[in-house]
Amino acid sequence: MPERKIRVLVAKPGLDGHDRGAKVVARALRDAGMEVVYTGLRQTPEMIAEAALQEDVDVVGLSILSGAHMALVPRVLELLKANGQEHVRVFVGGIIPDEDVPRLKEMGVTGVYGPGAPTEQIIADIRAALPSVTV
C-alpha cells in the first residue's frame, strides 16, 4: 500500500481574531511532512466540518481563544458524525481551562493544547492517533 501524508485542517471557530498559534502549529505540522489546509479565521462549525469533508482530512485541529469551545467543539464534532466522519480526529489549542479538558475527551476529542504548548508534542500526538497513516 503506498504511503500517504497525513492531511490536517486547522481552524479558527467563532469569533476570535487572533490566529498566529494556528499558523505557528499549521507551519510545524506542514514541517513534519503533513499535508494542511488552513482555513482562516471567523468559520463556522459547519463550514469547518464542509471542508474536513471536501480536503479528506484525517484531522481537524480547532484553536479557539475566546473562551467559546464548550459551544464550538460539541457542534465540530456532532457535524463530523453527521458526514460520516466519526474516524477524523479532533485536536483543540488555545485558552481551555483544565477542568475543561476531561469533558472535551469524553466527547471525543483526541488532544488539548494550550499556549506555549511544544509542537514536537503536538506532531508525536497526531501521528500516535493515526497509526495507520505515514507521512
Contents of the next structure:
Amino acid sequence: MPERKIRVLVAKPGLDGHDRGAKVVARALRDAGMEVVYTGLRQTPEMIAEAALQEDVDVVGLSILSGAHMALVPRVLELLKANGQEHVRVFVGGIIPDEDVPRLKEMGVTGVYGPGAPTEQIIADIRAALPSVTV
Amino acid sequence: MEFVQSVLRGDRLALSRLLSCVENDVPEGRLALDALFPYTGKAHLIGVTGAPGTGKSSLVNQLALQIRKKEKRVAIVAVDPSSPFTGGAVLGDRVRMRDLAGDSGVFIRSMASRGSLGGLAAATAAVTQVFDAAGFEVILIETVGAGQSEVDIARLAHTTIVVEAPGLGDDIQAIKAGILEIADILVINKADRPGVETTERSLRTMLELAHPVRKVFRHHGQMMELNDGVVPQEGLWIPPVQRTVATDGRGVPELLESIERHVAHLRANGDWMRRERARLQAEFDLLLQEALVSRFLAKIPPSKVEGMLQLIQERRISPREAVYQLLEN
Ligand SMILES: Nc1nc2c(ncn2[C@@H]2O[C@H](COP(=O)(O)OP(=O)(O)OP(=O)(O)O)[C@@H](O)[C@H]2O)c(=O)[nH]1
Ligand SMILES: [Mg+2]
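Other form of same protein, the form predicted in complex with the partner chain, not the form predicted alone:
The complete assembly is shown below, putting the previous chain first.
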C-alpha cells in the first residue's frame, strides 16, 4: 500500500527563548495528516539544512522571534540549495516587520506568517504549494 | 539504477530520497532494495526500546557519540507513533540528538509508525537494509516506546536494549513481564534520580525469574552451582543490568562494552547466523505468501470471492471450507 505524506521540518533557529508557537504549528500540521519532524530550540542554519537533507522533507518551517530573520533565512535557503534541495518550500513564522515580507518572498520563501496567523491558513498554503503530494 | 550507484558512492541526498521511496513502498524503492541486497548483511543492528520518556533518544545520542569514537559510521532510525485519527505524526526524537549535528559519519532518519502496532513501522526493516548497504556499520533503531512487548524489534535487531527509568511507579511491573524476555541488555537510565536501587533490585528479581541466573547441576553425585557472572558452558547469555545517565553520558562506555560482548557472544555460539537466517526466512515467507495470494486472486473473478464471503456470512459454509473450495476448482 504505497503512501505519500507531506513531510515538514519545524525548526527554531536563533537564540531566543521559547518554542511554544513552533510546537502549536507542529501539532496543527500533524492533525492535518502531515509528518512533522520537530528539531527543537537553538538550531543553526547548518543544523536545519542537514536535518532537512536527512529527513527528505518537502517543507521547512522556521519560527523566528529574535528579529534575525534577514540573516537566518537567506542562509538556510543557500544551504538547502547547496545540498541539492532547492525544491524544498520554506515557510517563516514569527515577528516579521511588514516591509521584510516581500524581501523574504523575493529570496524564495513561500509563505510568511505573524504570531496570530490561523494554522488553517498555513496548512492550506502548504497543500497549495505541493500539489503533487496527497495527504 | 542511478539511485543505487549514488547511494553506494556515499551520496547523502540520493540516500535520503531512496529512504523515502522505500518507506513509501514505491516500485523504484523495491527495485533498489533488490539491487542493494548483495551489499547488506554487514551492519550491527541495535534496538533501543522502553516506555515513553525513559530516555531512549538521549541514550541513542550518547551511544552514537561513543561509537563514533571508534570511527564507525552510525545510522539512526527513530520511530514515533502516527496519529490513528489523522495519520499525521510529530517526530520529536531529533531534539535529543543535537550533539550529532555536523558529523558526516552519522545519519538520522525519523519514521512515523503509519499504523503498525509492534513499535516499528512496516518499512523499518527495509530502511535498515538501505543503511546497511550504504556502509553504515552500526544502525541504532529507537522504537515507538509503547512499552508493550515489542517483539518486532527483537526480531530485527541483533542486540536489543530495554531502557527503564526509576520512579515510573508500579505500572512498570506490568510492562516488564513481556519486555524483559526480549532484552539482551537492560539499562536503568536516569541513574541520577532517586529510586535507582529499588528499580535495579526489582529488575534483577524479574530477570532471575525469566532467566535462571544460577545454574545448578549434578557433578559426581554432588549438587554444584554456577554463580552469577559465570557464563555457563552451553553459552547462555545472561542479560546484564546497567545504569546510565543519558543526559551526561555516564555509564555509556560500559554499556557499549556490554554491546560488544553481546556481539562477540552471538558470533561465537552461532546465534548471529541463526538470527540472520530466521529473519531472512521470515521475510521470504511473508513475500512468498503475498505473491501467491495476489497471483491466485488475479486468476479468479472477484465475484466468486464475493459469493463465497456471502455464503460464509450466512453461515452456510465455514471460512475453511470456502478456502478449500476456491483452491480445488
Ligand atoms: N535526569 C535525567 N533525565 C534524563 C536522562 N535521560 C533522559 N532524560 C530526560 O528525560 C526526558 C525524555 O528523554 P528522551 O530521550 O526524549 O526519552 P525517550 O524515551 O526517547 O522519549 P519518547 O521518544 O518520547 O518515548 C528528557 O527531558 C531528557 O532530558 C537521565 O539520564 N537523567
Ligand atoms: Mg525518543
